[in-house]
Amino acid sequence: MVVDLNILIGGEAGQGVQSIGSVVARTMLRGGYEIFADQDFESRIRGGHSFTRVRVSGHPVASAIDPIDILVALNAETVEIHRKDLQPGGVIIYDGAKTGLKPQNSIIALDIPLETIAADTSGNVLMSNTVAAAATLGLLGYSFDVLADVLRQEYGRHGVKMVDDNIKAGQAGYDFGTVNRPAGFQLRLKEGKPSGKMLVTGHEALALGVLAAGCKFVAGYPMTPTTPILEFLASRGREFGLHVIQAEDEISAANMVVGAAYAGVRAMTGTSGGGFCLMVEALSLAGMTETPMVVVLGQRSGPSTGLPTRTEQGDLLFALHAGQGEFPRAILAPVDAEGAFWAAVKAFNLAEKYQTPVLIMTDHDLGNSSYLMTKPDLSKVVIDRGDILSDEEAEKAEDYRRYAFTKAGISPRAFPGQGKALVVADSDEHNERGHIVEAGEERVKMMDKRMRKNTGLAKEIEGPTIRRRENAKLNLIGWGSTAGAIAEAGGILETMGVNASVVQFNELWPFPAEAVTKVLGGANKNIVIENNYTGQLEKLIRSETGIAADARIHKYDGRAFTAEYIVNALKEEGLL
């Protein structure tokens, strides 16, 4: 039997649902199974619906589900809202004293006393969420030993009564249901070999990546879905030699970092739709004077604040199009953790050695879902910083141009102070030496120089990855999070005797034309599928390549993809 399990734990903000998420997925991981979790949750700190999905499988999965397998209830409205997508054959898991929910003969149930276990074995009834993984892991058989080990290094950090509390509440909790489980319960889940994979959100990953690219600086504002990358870097900022700023706006972050490369170190921002409006006016500060900059631009719902707990791809052409006046920038769209990891690293890599902005495009689903990812060699992280004057070099540059014209149109680089070598930068357009100009033919010369950075900026851009299927009639085409639901959904479609190739691109300008012509420019019907209101890729596509799109697929709601609805929608094109 292929395991494919998916099991929701739904209440109000605050009640630790992402706690009993956590928990569940990292006993899962232990006992050797690929985990995808995601999070869905309102913009208020506490109340309001929330859920955590955690999908747990004998295969390596990179996207949510819809049917569930169990439904960990903390309140009624869970119960309300979920019930429609419970399987046949699945459990809700409630605390009825607590949710003042009542058994139904058509539903399978487990009622536990939740806070009553809790307050009972540990004296405090928070305890009731390890009560709940608990139970939920006794439902299937699986190892307590496995949940007792995650649970120390969950609660170690808070001394050796609270681990104890903690597996006194699980063992009670698990015990529970175990000899409480329902009749027609079927699903038992054994515990195999740990695979040694990490379990981290796609930021976190991210983060990762920026600590291993040497990044020597983040400035930002706080802002949903990119706080985590900040967070997660200001946690380990000292032992890594970063200095993360919390300025008090975007302008001031960006402007800080624009400030940091200058003066010769990796530095980055992190923020979403609203905070990025405020940083345009940076960006193109470090387009005309050739400084290196890393943006993450966590995509949400807009316009204005739209839903900020959400997820979207609607700042696509926003990101290609931001600041004013034209200049080089690369544009990196990562698709899992593994992708958020390099991306990071790479994108520190082009902006220095293009010196010009590059930024990273993530949104809510793939910054906040938890994704396995095996441990990054870094022995293959190289660090490229470009074409950067040495002490040596720059004590006999006394004939130094910051913007010296070259075939490549990339200037060698000094910092300011460095030997003998004059560094004079300006925002307005400027002569070899970065001094103003106005005349229309050092304009020109110093535009052409800029801009033939795009020609060596488009040989490192990676056209889309490719999963061919013989005789396929269909091409989903999609870029960043939507990857694993289009991945699954091109399976679904296989068992369904439909093959379909799936085009998914990681990295998109300078736009890989020449690969994407090769690849969608055939007979089969090309499908873009986007989380947006318009079709984004699809415009951009069809500009760089006139190749136009024979249907499409949007969502905004909010809501990322599932392979399910791009099967449903599919359907209702009367494509299949």
Contents of the next structure:
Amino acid sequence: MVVDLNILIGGEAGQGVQSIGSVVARTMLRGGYEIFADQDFESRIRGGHSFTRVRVSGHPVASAIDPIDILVALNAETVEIHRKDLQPGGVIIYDGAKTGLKPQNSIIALDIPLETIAADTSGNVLMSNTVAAAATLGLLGYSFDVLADVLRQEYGRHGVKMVDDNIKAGQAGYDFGTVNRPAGFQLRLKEGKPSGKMLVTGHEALALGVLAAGCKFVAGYPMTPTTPILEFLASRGREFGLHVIQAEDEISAANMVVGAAYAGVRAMTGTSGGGFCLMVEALSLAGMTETPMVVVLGQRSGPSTGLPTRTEQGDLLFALHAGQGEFPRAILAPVDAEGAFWAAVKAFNLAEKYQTPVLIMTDHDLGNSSYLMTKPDLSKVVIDRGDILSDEEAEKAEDYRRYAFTKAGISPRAFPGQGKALVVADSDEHNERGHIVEAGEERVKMMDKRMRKNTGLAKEIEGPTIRRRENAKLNLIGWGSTAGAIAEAGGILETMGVNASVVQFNELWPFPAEAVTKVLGGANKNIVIENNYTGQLEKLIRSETGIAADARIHKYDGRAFTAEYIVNALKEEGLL
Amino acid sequence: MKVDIKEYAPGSESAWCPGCGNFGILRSVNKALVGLGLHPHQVLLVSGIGQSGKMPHYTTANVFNGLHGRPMPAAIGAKMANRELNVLVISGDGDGYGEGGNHFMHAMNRNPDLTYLVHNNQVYGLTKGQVSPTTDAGVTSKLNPEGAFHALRPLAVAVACDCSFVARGFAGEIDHLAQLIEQGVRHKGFALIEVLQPCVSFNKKNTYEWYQDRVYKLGETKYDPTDSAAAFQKALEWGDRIPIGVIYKHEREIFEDYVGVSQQTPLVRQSIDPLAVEKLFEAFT
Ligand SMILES: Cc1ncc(C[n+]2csc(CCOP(=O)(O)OP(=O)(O)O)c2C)c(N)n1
Ligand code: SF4
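Alternative state: the form predicted in complex with its partner chain, after the form predicted on its own:
The complete assembly is shown below, putting the previous chain first.
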């Protein structure tokens, strides 16, 4: 049997939806399954409706699906909202006494007194989350031992009692699920060997990449969805010699990053569109002063405050054009957790090698969704700090020119205090020494020098990844976080007898025009799929290659694509 | 090796108006750096945009001439990256109190070990004479025909923010100002030194004579700069008599010491070890 199970846990914010999801997901991970989990929550701390979906599969998955096999309802609203997606043979798990829900003949359900079991076994109603997770696993006939291991790992740092109580509560919930399993519920899941893979959110993976890249300074200001990156880095900072500052605003954060990078450390910030608006001037400052600056731009639905906890791909052209004047920049757009890790590593290398800002574009979906990822091989992390004077050279370089004209446009860097070399950087147009100039001729020479860096930079950018299918008549094209859903849609189409190639961008600027022309320039219909209203990638492809899209699928309800959504949209457009 | 004032030669030709108060400030800065025994390569000057922002180009040092209003965060970033740098931040009343007002307040609150020099000419010089936050009430400009409304008293703001060193100098008192800068650099913590700076082109009210008639040196009075209540009063004093000298001074923990990481080796000299990340992976399996 091909395993592809969707467990949805829903309730109010603050009810433990995420923690149940996390325990279930980790237990499945330990049993060797592939996992994708996503989060859907409102911009509030208590109340409302939120849910998390854990997709458990026998093959790699990187997007959510709609049909539900197990619905864990912590309140009545969850049933109301999600019942329509319950598969035939699926089950609802709920606490009748707590939620007021009543059994119905047509629905397979398990009524379980979560809080009572928690209180009876551990004296702590908070453990009802563990009871719920354990009952789910009990229903599936999954091993309790694997769950117990996960609980030990999860609660180990809170002491022995906490672990024991959780295991007791879990055992009781598990037994309840096993003993009271509704007759109609047929699904069973056997644990296998753990794969050793990691279950990480896109933003956790990105933060791990930032640490591996040796970033030493982070300044930021909290904003969903990138705050978790800042928090993760702050929590690990001391171990890694990384200093994280919560600045007074994003203007300050971005200027701090430029100052720190000028002084010689790898530095970055993370924000969302609104904060990025405030950072734009500093981005241009980094371009002019040729300071390596890494910015993580985690998109959410705009305009303005928009849907603060929802996803969108609405900032691509903004990121591309942000900043007064013209200067080189790179834009990376990783497609999953693994991509996010390596994008962080690459971003610092590009920023330092080309002494210019590099943007990593993510979004709420990529940032908060959990992906499986093979442990990155850290021996493959290359730290390329670009052309920097050695301490001996800096000590002797009394005639140092920060902006020396070179063929590649890259002037060797030195840092203030490194030696006798004086490092003069200016946001005004300047000469080789960094002093202000106004003459047109000098301006042109310096502008040409800066822009020459684009030639090298462009060679570093990879074209889209392509999954070719024989006799394909369609190209499904996307960028960033939509990769999982688009790839899966390609698979579904294949089973329907429609072959489509999938073209996914994970690096966007300098635009890999040659590679793109090669893949999109043929006879296939080009369908660009974007989580925005106006089709920003589509515009970019057209402006850089002259290739116009034949059709487009847009989504801007703040929710991520699913494969089904894409397939249905293709049908509706008459493209199948 | 003893420092020679010649080491602080101009890096480029000045664009200031002849007679501008900035020249006096520049001389005081050079004098102070020599007095402190610092060679140019040991000094980082971070400035914003305005006439004051050009000052680093007219001496010799490491320079980061950043954005209008933003020298402070850039300086904090640089200082955090390398706490061994002697960082002086050069700003103007428009740059530092107007555009950069938010950073001003938060920098004082954080107390990083920086020296902050604000060239206060009570006018926007570079953009040709508009009023600034410190323009005396009633002074008009093309953009402000009704006149400035009410003058901000930044030194009182500084005392209220518990700034650990608050002083005022005058561009016409070069030695006195140089002394203040030396003290400010030696002070462990955030040192604000505001400088009364005549702008001969646009400020026809607050001229050299106007300031000269009014300034008096606190060092020559019985004033005690450690009393915060008295300092607040003193910081508000403006009119017939204007105090120069140290207005408020006390020691408190500096930002660099409070944040764990950079206490040891400066960040810029800490090594990069990707392999060390391995130990974090376990928690995700
Ligand atoms: C974001 C931004 N806004 C406006 C300006 C234009 N501008 C340059 S200097 C300046 C005022 C400077 O006043 P002040 O700091 O008092 O310096 P002064 O020239 O008087 O020394 C302004 C408004 C700018 N460079 N950047
Ligand atoms: S405009 Fe005023 S402040 Fe600027 S250089 Fe001239 S005199 Fe000095």
